[in-house]
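We begin with a single chain expressed as structure tokens, specifically the form predicted alone.
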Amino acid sequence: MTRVTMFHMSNLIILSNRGPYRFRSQSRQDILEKCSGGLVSVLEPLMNQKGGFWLSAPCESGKSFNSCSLSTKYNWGTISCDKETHKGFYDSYSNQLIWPIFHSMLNKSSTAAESSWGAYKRVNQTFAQATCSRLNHNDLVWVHDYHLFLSPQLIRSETNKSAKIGFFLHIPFPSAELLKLISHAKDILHGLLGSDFIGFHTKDYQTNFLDSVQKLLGYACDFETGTILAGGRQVKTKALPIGIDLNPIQRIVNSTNTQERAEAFRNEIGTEKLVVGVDRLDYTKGILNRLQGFEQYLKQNPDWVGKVSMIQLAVPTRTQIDEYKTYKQQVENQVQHINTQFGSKNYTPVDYRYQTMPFNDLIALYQAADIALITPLRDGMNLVAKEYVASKQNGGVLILSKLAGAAAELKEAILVNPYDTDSITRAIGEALKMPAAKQQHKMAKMQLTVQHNDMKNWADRFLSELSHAE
């Protein structure tokens, strides 16, 4: 790995909490490996395509450094930030009151984390400054998610460069009652404002966020044109929904490898009929309210037991933060009780993995599976129900969330409410009933969709938006 000083690959700029790559501590030697993750996994394919330079915070290790070239066709920085102060900005203001509040979930969300507000615009003023030290003109400058809500009106605020700033959330935007809940909500809606274009997964996040601007601001907003006049300056949004990089999963889906591994997932469970659930095990997930609606199908529908399984890969997240212990812990509880309940010896109803799993065996597992089970209680847009979708080759059930950004797009899923077990419970019987015909007249039509709004679809789509701002 070598080291270099200036940046002269492409006029794209990245800036987003997670970096592409981490350093892991072993054996006394920190081993580079690529990161995972929704927003890396739609990123990394993109950057490798169009070149430019990507900046993050600080790896997990705490290694920083200014630029570091890869064997890619883009470099990767991370910005200077002591532990404490990124605990700050990262697990507390950010991960314990924006992340709940923008998902709606208010009961989830920590006052207390109110005090970090110093931390969390310490670090957005780091990456303000190390993209404005590296900044020429019109460069493009693409900025990412929740954790850098401040960087657009910081970066404008610091260079007299040409540059064009654009930001896109992949969380949900919430209603305006419910972003005033934040004491510093106008600054996080002044620090956006100093984009010239902002992209929103659905019509619905964009809306809210117009409102918001309106209602505590007083800006005039065009909610048809999706324009903002703000401080003498005019800022666009636009609903733009991410896809997903096709061509990975189109070769692992073509391997005799994968075929084989789909095949020993099945033939590891034993059942007629295997449902799966893929999650980061977060809250916002829906895991739980899941298990209780596959107990419930299972007591409902005894004849079903014994026939379907459920492998339910629980991806760990944030373990540092004691909501998320606590909801591991509730989760485990749920699955021991079903497997108590139902289980023998021969026969496991939920098969649960804490674990990471690779890509080629997470497209092997999609395969195997009859349903996929995405039930968040809120999602930006939730990618395992498209990269589900573009897995399969013969049929196959989505069941899904109606308030996951992608039941805008999936509509020939099976939609649900996922507070309501019933509902839940519903559609597993319905899935299970589905004839194959039916299954795969489904499928078609969502693998269109997917395919029309891939990953390079987005990325295009938002690029010429923002070369094109005025």
The other form holds:
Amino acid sequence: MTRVTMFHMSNLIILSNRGPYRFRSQSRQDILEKCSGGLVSVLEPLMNQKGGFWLSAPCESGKSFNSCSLSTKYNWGTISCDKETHKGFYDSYSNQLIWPIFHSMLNKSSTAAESSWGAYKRVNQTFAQATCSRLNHNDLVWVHDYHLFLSPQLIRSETNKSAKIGFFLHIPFPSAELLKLISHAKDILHGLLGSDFIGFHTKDYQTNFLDSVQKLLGYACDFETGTILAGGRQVKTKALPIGIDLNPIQRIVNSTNTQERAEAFRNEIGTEKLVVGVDRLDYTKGILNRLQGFEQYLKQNPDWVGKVSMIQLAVPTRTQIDEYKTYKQQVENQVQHINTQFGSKNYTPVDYRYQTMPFNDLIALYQAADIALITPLRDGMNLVAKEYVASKQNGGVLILSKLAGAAAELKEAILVNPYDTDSITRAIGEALKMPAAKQQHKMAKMQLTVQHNDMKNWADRFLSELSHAE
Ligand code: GDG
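Rather than the form predicted alone that you just supplied, could I have the structure of the form predicted in complex with ligand GDG?
Up next: the whole complex, starting with the chain shown before.
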């Protein structure tokens, strides 16, 4: 008789502030709409392949539910939390304190947000409780991003199940000197150290983390192996740059609809060369600096006026926060300033679009663009850079900020200092003049890099590290 041993398959539970969809009210009905943004654009296809449970905070509508079956391979549920607490957790502590300091933009950080620590902690506790209530032995819990720094330790202290806990940080990790500006920096580090395995986009962010743990908590860190001995437990860390899902991009790129749409973008613009910028309208993305670089280019090269234009897609984000309202106004003033200076009846130098776009159109836009101008002042990775590379079939030039995590991988891009307008202006000139053969050569190399480390590869490596963590 054959004996069949049943293994309990480990289930994947992921935690993130943002869920895969949001509810939007339309004619007194709730419509489900896919969320955009870097984290969702990678995790949604991943969960659709692997299955599991996705736990998020309620979206703007405040609607919460334990579990919702979508026509996907995974289930999705939200924690419940009142509006006031969510505001303190999300708008204030996460986005007015952690976000600017972790992006080294101290002038945007608000010390007043320190008072929202209680709300931040409560939401992390609610996430931890909701996770523990559905946890089984051997499950893999994967916590995402800066909103949930405390969850790993809270989960560990609330369960006796033998689950593994992993954490991935989607934004940069700052130096210990900057981290210390947050009063609860040590609590943040202790929260993270509840994980068995922690992943970062780059070696630099990982090193900053190890250095902070050593300096602020006094734990022994091995910088070679990335291992920390934290109160008798071993925590492993590693640089694992995130990748994109190439299959849908390839499908969209090869469809005739996309090629027609790309052609339509070019016809709408009507100039010889098209530059594209695609970002959430966030001050870290350096949209204002980029526009200043573009303005200076037109000023210094009047023969290019009328021949080059730019589409800037600015996706609405964090619209309740004052810094974002001010930034939006500054960007729009700058667009108007350029268009009044150089525009004419038949020429709009900057076509600014404050909207989200269907993904198919976005790929067509990348395809249509001769140059992608991506100049964040600081960025964990920047997936737009990788998507642009994956969408090009015949040349194209990537101008990329040195301060984006993607610069560590996409070495053939024209790298710029986003704080230096001259550097952006020079890069635009170089890109406009780059011979086709050189473009193709550089693009092919970057395409290999993007293919080699795609979303599946990234997720498999993370989950394998997590499963094998001691
Ligand atoms: C965080 C980190 C890190 C944009 N507009 C539309 C749209 N998008 C999609 C893009 C891309 C994503 O959003 C943006 O990715 P980023 O990487 O630029 O950005 P963040 O949202 O800041 O994400 C970042 C990322 O996490 C992943 O770890 O790279 O550094 O800040 O995928 O395609 N998608 C659609 N319509 C749009 O209008 N459908």
